[in-house]
Amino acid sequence: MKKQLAMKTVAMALMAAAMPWGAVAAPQVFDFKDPKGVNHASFKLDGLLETISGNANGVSGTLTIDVAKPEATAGTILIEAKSLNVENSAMREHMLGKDWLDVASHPAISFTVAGLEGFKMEGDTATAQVKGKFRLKGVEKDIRVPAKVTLLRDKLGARSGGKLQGDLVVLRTEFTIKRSDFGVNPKAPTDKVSDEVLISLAIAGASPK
């Protein structure tokens, strides 16, 4: 009996181990700056008249997870505030100028990782809330928002055209936030401008071996 449950013990160790998730003990940092350019974050502000969309390209930051722990994954995710772009050029310069995001004060938009809620495997993948502080034109607030967190085991090779190799983790959320709440143009009518913008991010960094 003893010889069996220590050969399950054993068996359920291996498995564990050959999961993306249970392969390492130490913290690991992932940068999320991208030197292709792909990682990025989309934007849509639905309005009654008008629905406007957008991205942004300008993503860096790092995020340390501890597979371990993976609660206490901890960092921040960056926006070059000026890299926000719509199709419409004369739209696009009044966003970025002052009574909208006003970029020269506010170069950069923030979302500080404080840690992870209600974290839940599927397969390789985690699903958690994300607990932190967004940061949009010099305003800060408290917020938690969903996201899928897929760790990926050597396939930064993959990504990189075998320049480099390592791990990868890639980040998926899209939540919602009010313009209003940061100070973004509150006055706009919202018929045009909706008051709540959606924002999504799909982005991967890259923990280098």
Contents of the next structure:
Amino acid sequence: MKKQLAMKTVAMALMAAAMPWGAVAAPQVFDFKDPKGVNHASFKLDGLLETISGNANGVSGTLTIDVAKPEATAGTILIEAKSLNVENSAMREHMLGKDWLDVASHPAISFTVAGLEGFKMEGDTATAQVKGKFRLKGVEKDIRVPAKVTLLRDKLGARSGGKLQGDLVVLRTEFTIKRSDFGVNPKAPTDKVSDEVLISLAIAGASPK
Amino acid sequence: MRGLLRVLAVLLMGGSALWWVQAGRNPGWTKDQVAVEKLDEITGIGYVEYEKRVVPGVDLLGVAWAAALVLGGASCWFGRKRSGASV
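Shown: the form predicted alone; wanted: the form predicted in complex with its partner chain:
Below, the chain from earlier opens the complete complex, with every other chain and molecule after it.
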């Protein structure tokens, strides 16, 4: 009985290893809370007189990915607004303050994924247009952004030092928003602080088995 | 006194310029923490960690040069002969 069970387990593991990502049947939930603090969003405002850039590492949230039905991908990625950082402390205080991001009243920046479009697979990497709702400073807007998603099968063990086993997924996207659309100090001169904000996201989610 | 102020002015101007150049000629505001790029080898994600370090910007250079000009100006005042002082 034990031998049969062991053989069945080995056979299932071999089948899973031989299957491309597209052949994995069940939806997987990936958690983007990263204990290593690697997950981050970066931003860049390239104004005429000044370029401002920074990062945020307070990333959390989950995505449910069903590769058999990728258009049904859903979930929310959250960024803790107060984790935004720049290389000048005074500038950071201004940025988090009431006129700009008002993090005391709006502690989270979120992207709620409503689905994928134009899903294309190449090996273990997929590209797609992600549609969803982006929420910043209490203002929510529908957006559609390009994304690259890579499955790292069975890499969770290596990343967690063997504590957990499972898959990782790496999601990368880059898109531009206008800060004035979200009420982020719309009166501020755009030659000093660009209205366009380039946002890049590079995050890894874990799906323990 | 006049000579001392002028030497201080030149030292302040030269020293601040040298510090600014050696710290990487930062054309922006002074940084009090610096983003250090790192790489997570498993996921291939590049990320930054902030390190507490001062990198002078043009604002600090401007303040130092303004102070040097004030010292230079003061040196002229100290060297001036007071009118009516000599009889």
